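We begin with a single chain expressed as structure tokens, specifically the form predicted alone.
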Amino acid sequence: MQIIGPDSLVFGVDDVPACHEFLTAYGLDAHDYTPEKGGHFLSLDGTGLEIRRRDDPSLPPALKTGNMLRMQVLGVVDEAALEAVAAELGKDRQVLRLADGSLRTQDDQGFELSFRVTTRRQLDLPAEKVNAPGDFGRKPNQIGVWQEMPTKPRTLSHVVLFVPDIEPALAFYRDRLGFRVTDTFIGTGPFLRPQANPDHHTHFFIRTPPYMQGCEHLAFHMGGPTELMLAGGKMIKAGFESFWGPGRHKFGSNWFWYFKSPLGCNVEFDADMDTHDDDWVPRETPMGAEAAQAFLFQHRDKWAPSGGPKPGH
């Protein structure tokens, strides 16, 4: 199955003009919103999210647990790779074709899923570049870093869920969707990516409790370690709760930075994953502190090694 991951996923909030202020100082760009009814809220690709009022009658059906996450948009190559989706899930489920042309279903554990060919724009953006002894990345003259560098999501990466029956969430997306299992916490779930997209996620599956259902967090890339740093540092200026990082994943190599939401999930700032294609041999492990996380920092109001002036002084 050629699905490339996110192109969208769809909320239905109880605080819509909560999650404009979270969202737009996150860095994503407004489009076609109102405080009653929401909007979309777009990355530099094109993907991003759909906010929507908890009562919006155009939303698909919530979860039993109430979680604000409502559908899934998954992206695919072309029409070809439409229809291969389509005929397989129509062997065993409904797959409803919209007037749009894209297609609605459940997965095995109930979460909405539409599928249609993506809208992502590609990117002709640097990466972030490094000097090092034997390599330097920047040419001379070139800086690293400046205040007001831009510090833009550039595309969706991934959402975790909390999933009840980890086996047969995985078997859906393995097996029916042809999602490739890159690495695995032992008693916590797998990392996937899809057939069309080398990233080594789209998707995490966390084992919980089925009152727990939903989304944990969602990801977007930004362009390196010192946009995200940056990006972290204006959120927590501008009042939002850090709740896990600064720091960098072993699995999938990525910076990371979660800030708590109005959307109810966690909301990350991600640069640097790594990439892998069919011949990466999945690694296992149990979940735990060492295995999450290379190294984890914690932002500190602090300019330099001294300190700094007191007040007053």
Second form
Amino acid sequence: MQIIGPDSLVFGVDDVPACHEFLTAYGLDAHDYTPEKGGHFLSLDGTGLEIRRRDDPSLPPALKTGNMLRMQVLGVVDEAALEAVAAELGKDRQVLRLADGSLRTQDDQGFELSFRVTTRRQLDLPAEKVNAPGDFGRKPNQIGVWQEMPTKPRTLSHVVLFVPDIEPALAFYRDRLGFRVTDTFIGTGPFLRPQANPDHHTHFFIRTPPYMQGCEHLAFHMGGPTELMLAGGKMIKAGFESFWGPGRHKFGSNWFWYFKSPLGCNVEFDADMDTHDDDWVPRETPMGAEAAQAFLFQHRDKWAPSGGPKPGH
Amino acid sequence: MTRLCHLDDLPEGGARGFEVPGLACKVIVVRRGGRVHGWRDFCPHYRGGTPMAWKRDAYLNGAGDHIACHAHGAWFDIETGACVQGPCLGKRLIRVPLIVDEAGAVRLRPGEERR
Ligand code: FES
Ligand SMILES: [Fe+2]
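Complement to the form predicted alone: the form predicted together with its partner chain:
Whole complex next, starting from this chain.
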């Protein structure tokens, strides 16, 4: 199955202007937005979030848990890939073909799914480059950081779901949709990557009781760790609240910084994630603080060793 | 007796968080129905607790009728602290007893600073 990953995540929220405030500060661009109706919040390649009022009649039904995620829109490479998804899922469930060409169905947990030929744009942007003895990533005179450098999320990276029934959920994404398991936190759940995307994960499942079903967090890729640090620092300075980070995960190697949000889930910046192909041998380890990150920092206000006694005194 | 704020600093239906020397987390003060309620800014979802606002003082859900943890959307009853929806069902917030004096100053009940 030639699935690329989430093109869009749709939320039905109880405070649309708060989501606008948060998501534009996070670096997404609002499109077709009104405070009454909500709108789209897009990253540089056109992937992003759709934010509507909880009671918007155009939305698919809400989860019973109160979680505000209403639908995942998964992008596939072309029309043939869309046909393949329709044929496979049509075997045991209703798959609607909508007027805009997209497919609509549900996974085995009752999460709403839409599939469409991806609308994401190919990005032609350099990654953050690192200089090191033996390998200079940047040309002479090319500087590595400046305070105002752009820190725009580039693409929707992944969604993490609280899932009551991990085994059937895994079976659906792996066996029906062809996702690969890249790694597993034993007792928690698997990291998954669709076949047409080399990223370590576009999905991660966390085993929970049924009353928690929903979105745990979502993340966008940044251009590198420096962009991530600057973007998170701007959020802190503007009064937004960190949940976890900055740090660097072990599985996937991605840098992370999570912020609480009025979407009722965490919203993460990530950067420099591993990519894989089918030669990769998945790892397994029990979840815990040691396994979850290589290192973890906490933000502090800028400080410099100055202002002490004058020299000679 | 640690003074947190004056009633005039708390609009009806609003919430604010206050740092208290000696306390590991902020104290959330919610003014509702003419009363003030104090809660520790500790979401009980994970061991040890985590702070709940999505930005400074943003503790309430959109309707303003529940305290919400904005990490995963748990909702808590403003009067009882009990979780009514989301990851913390069966758990509750820890109350911080408050005193409002005749002048309208909102204070921690004596002894609360050391807990
Ligand atoms: S940390 Fe508060 S709901 Fe998860
Ligand atoms: Fe993540």
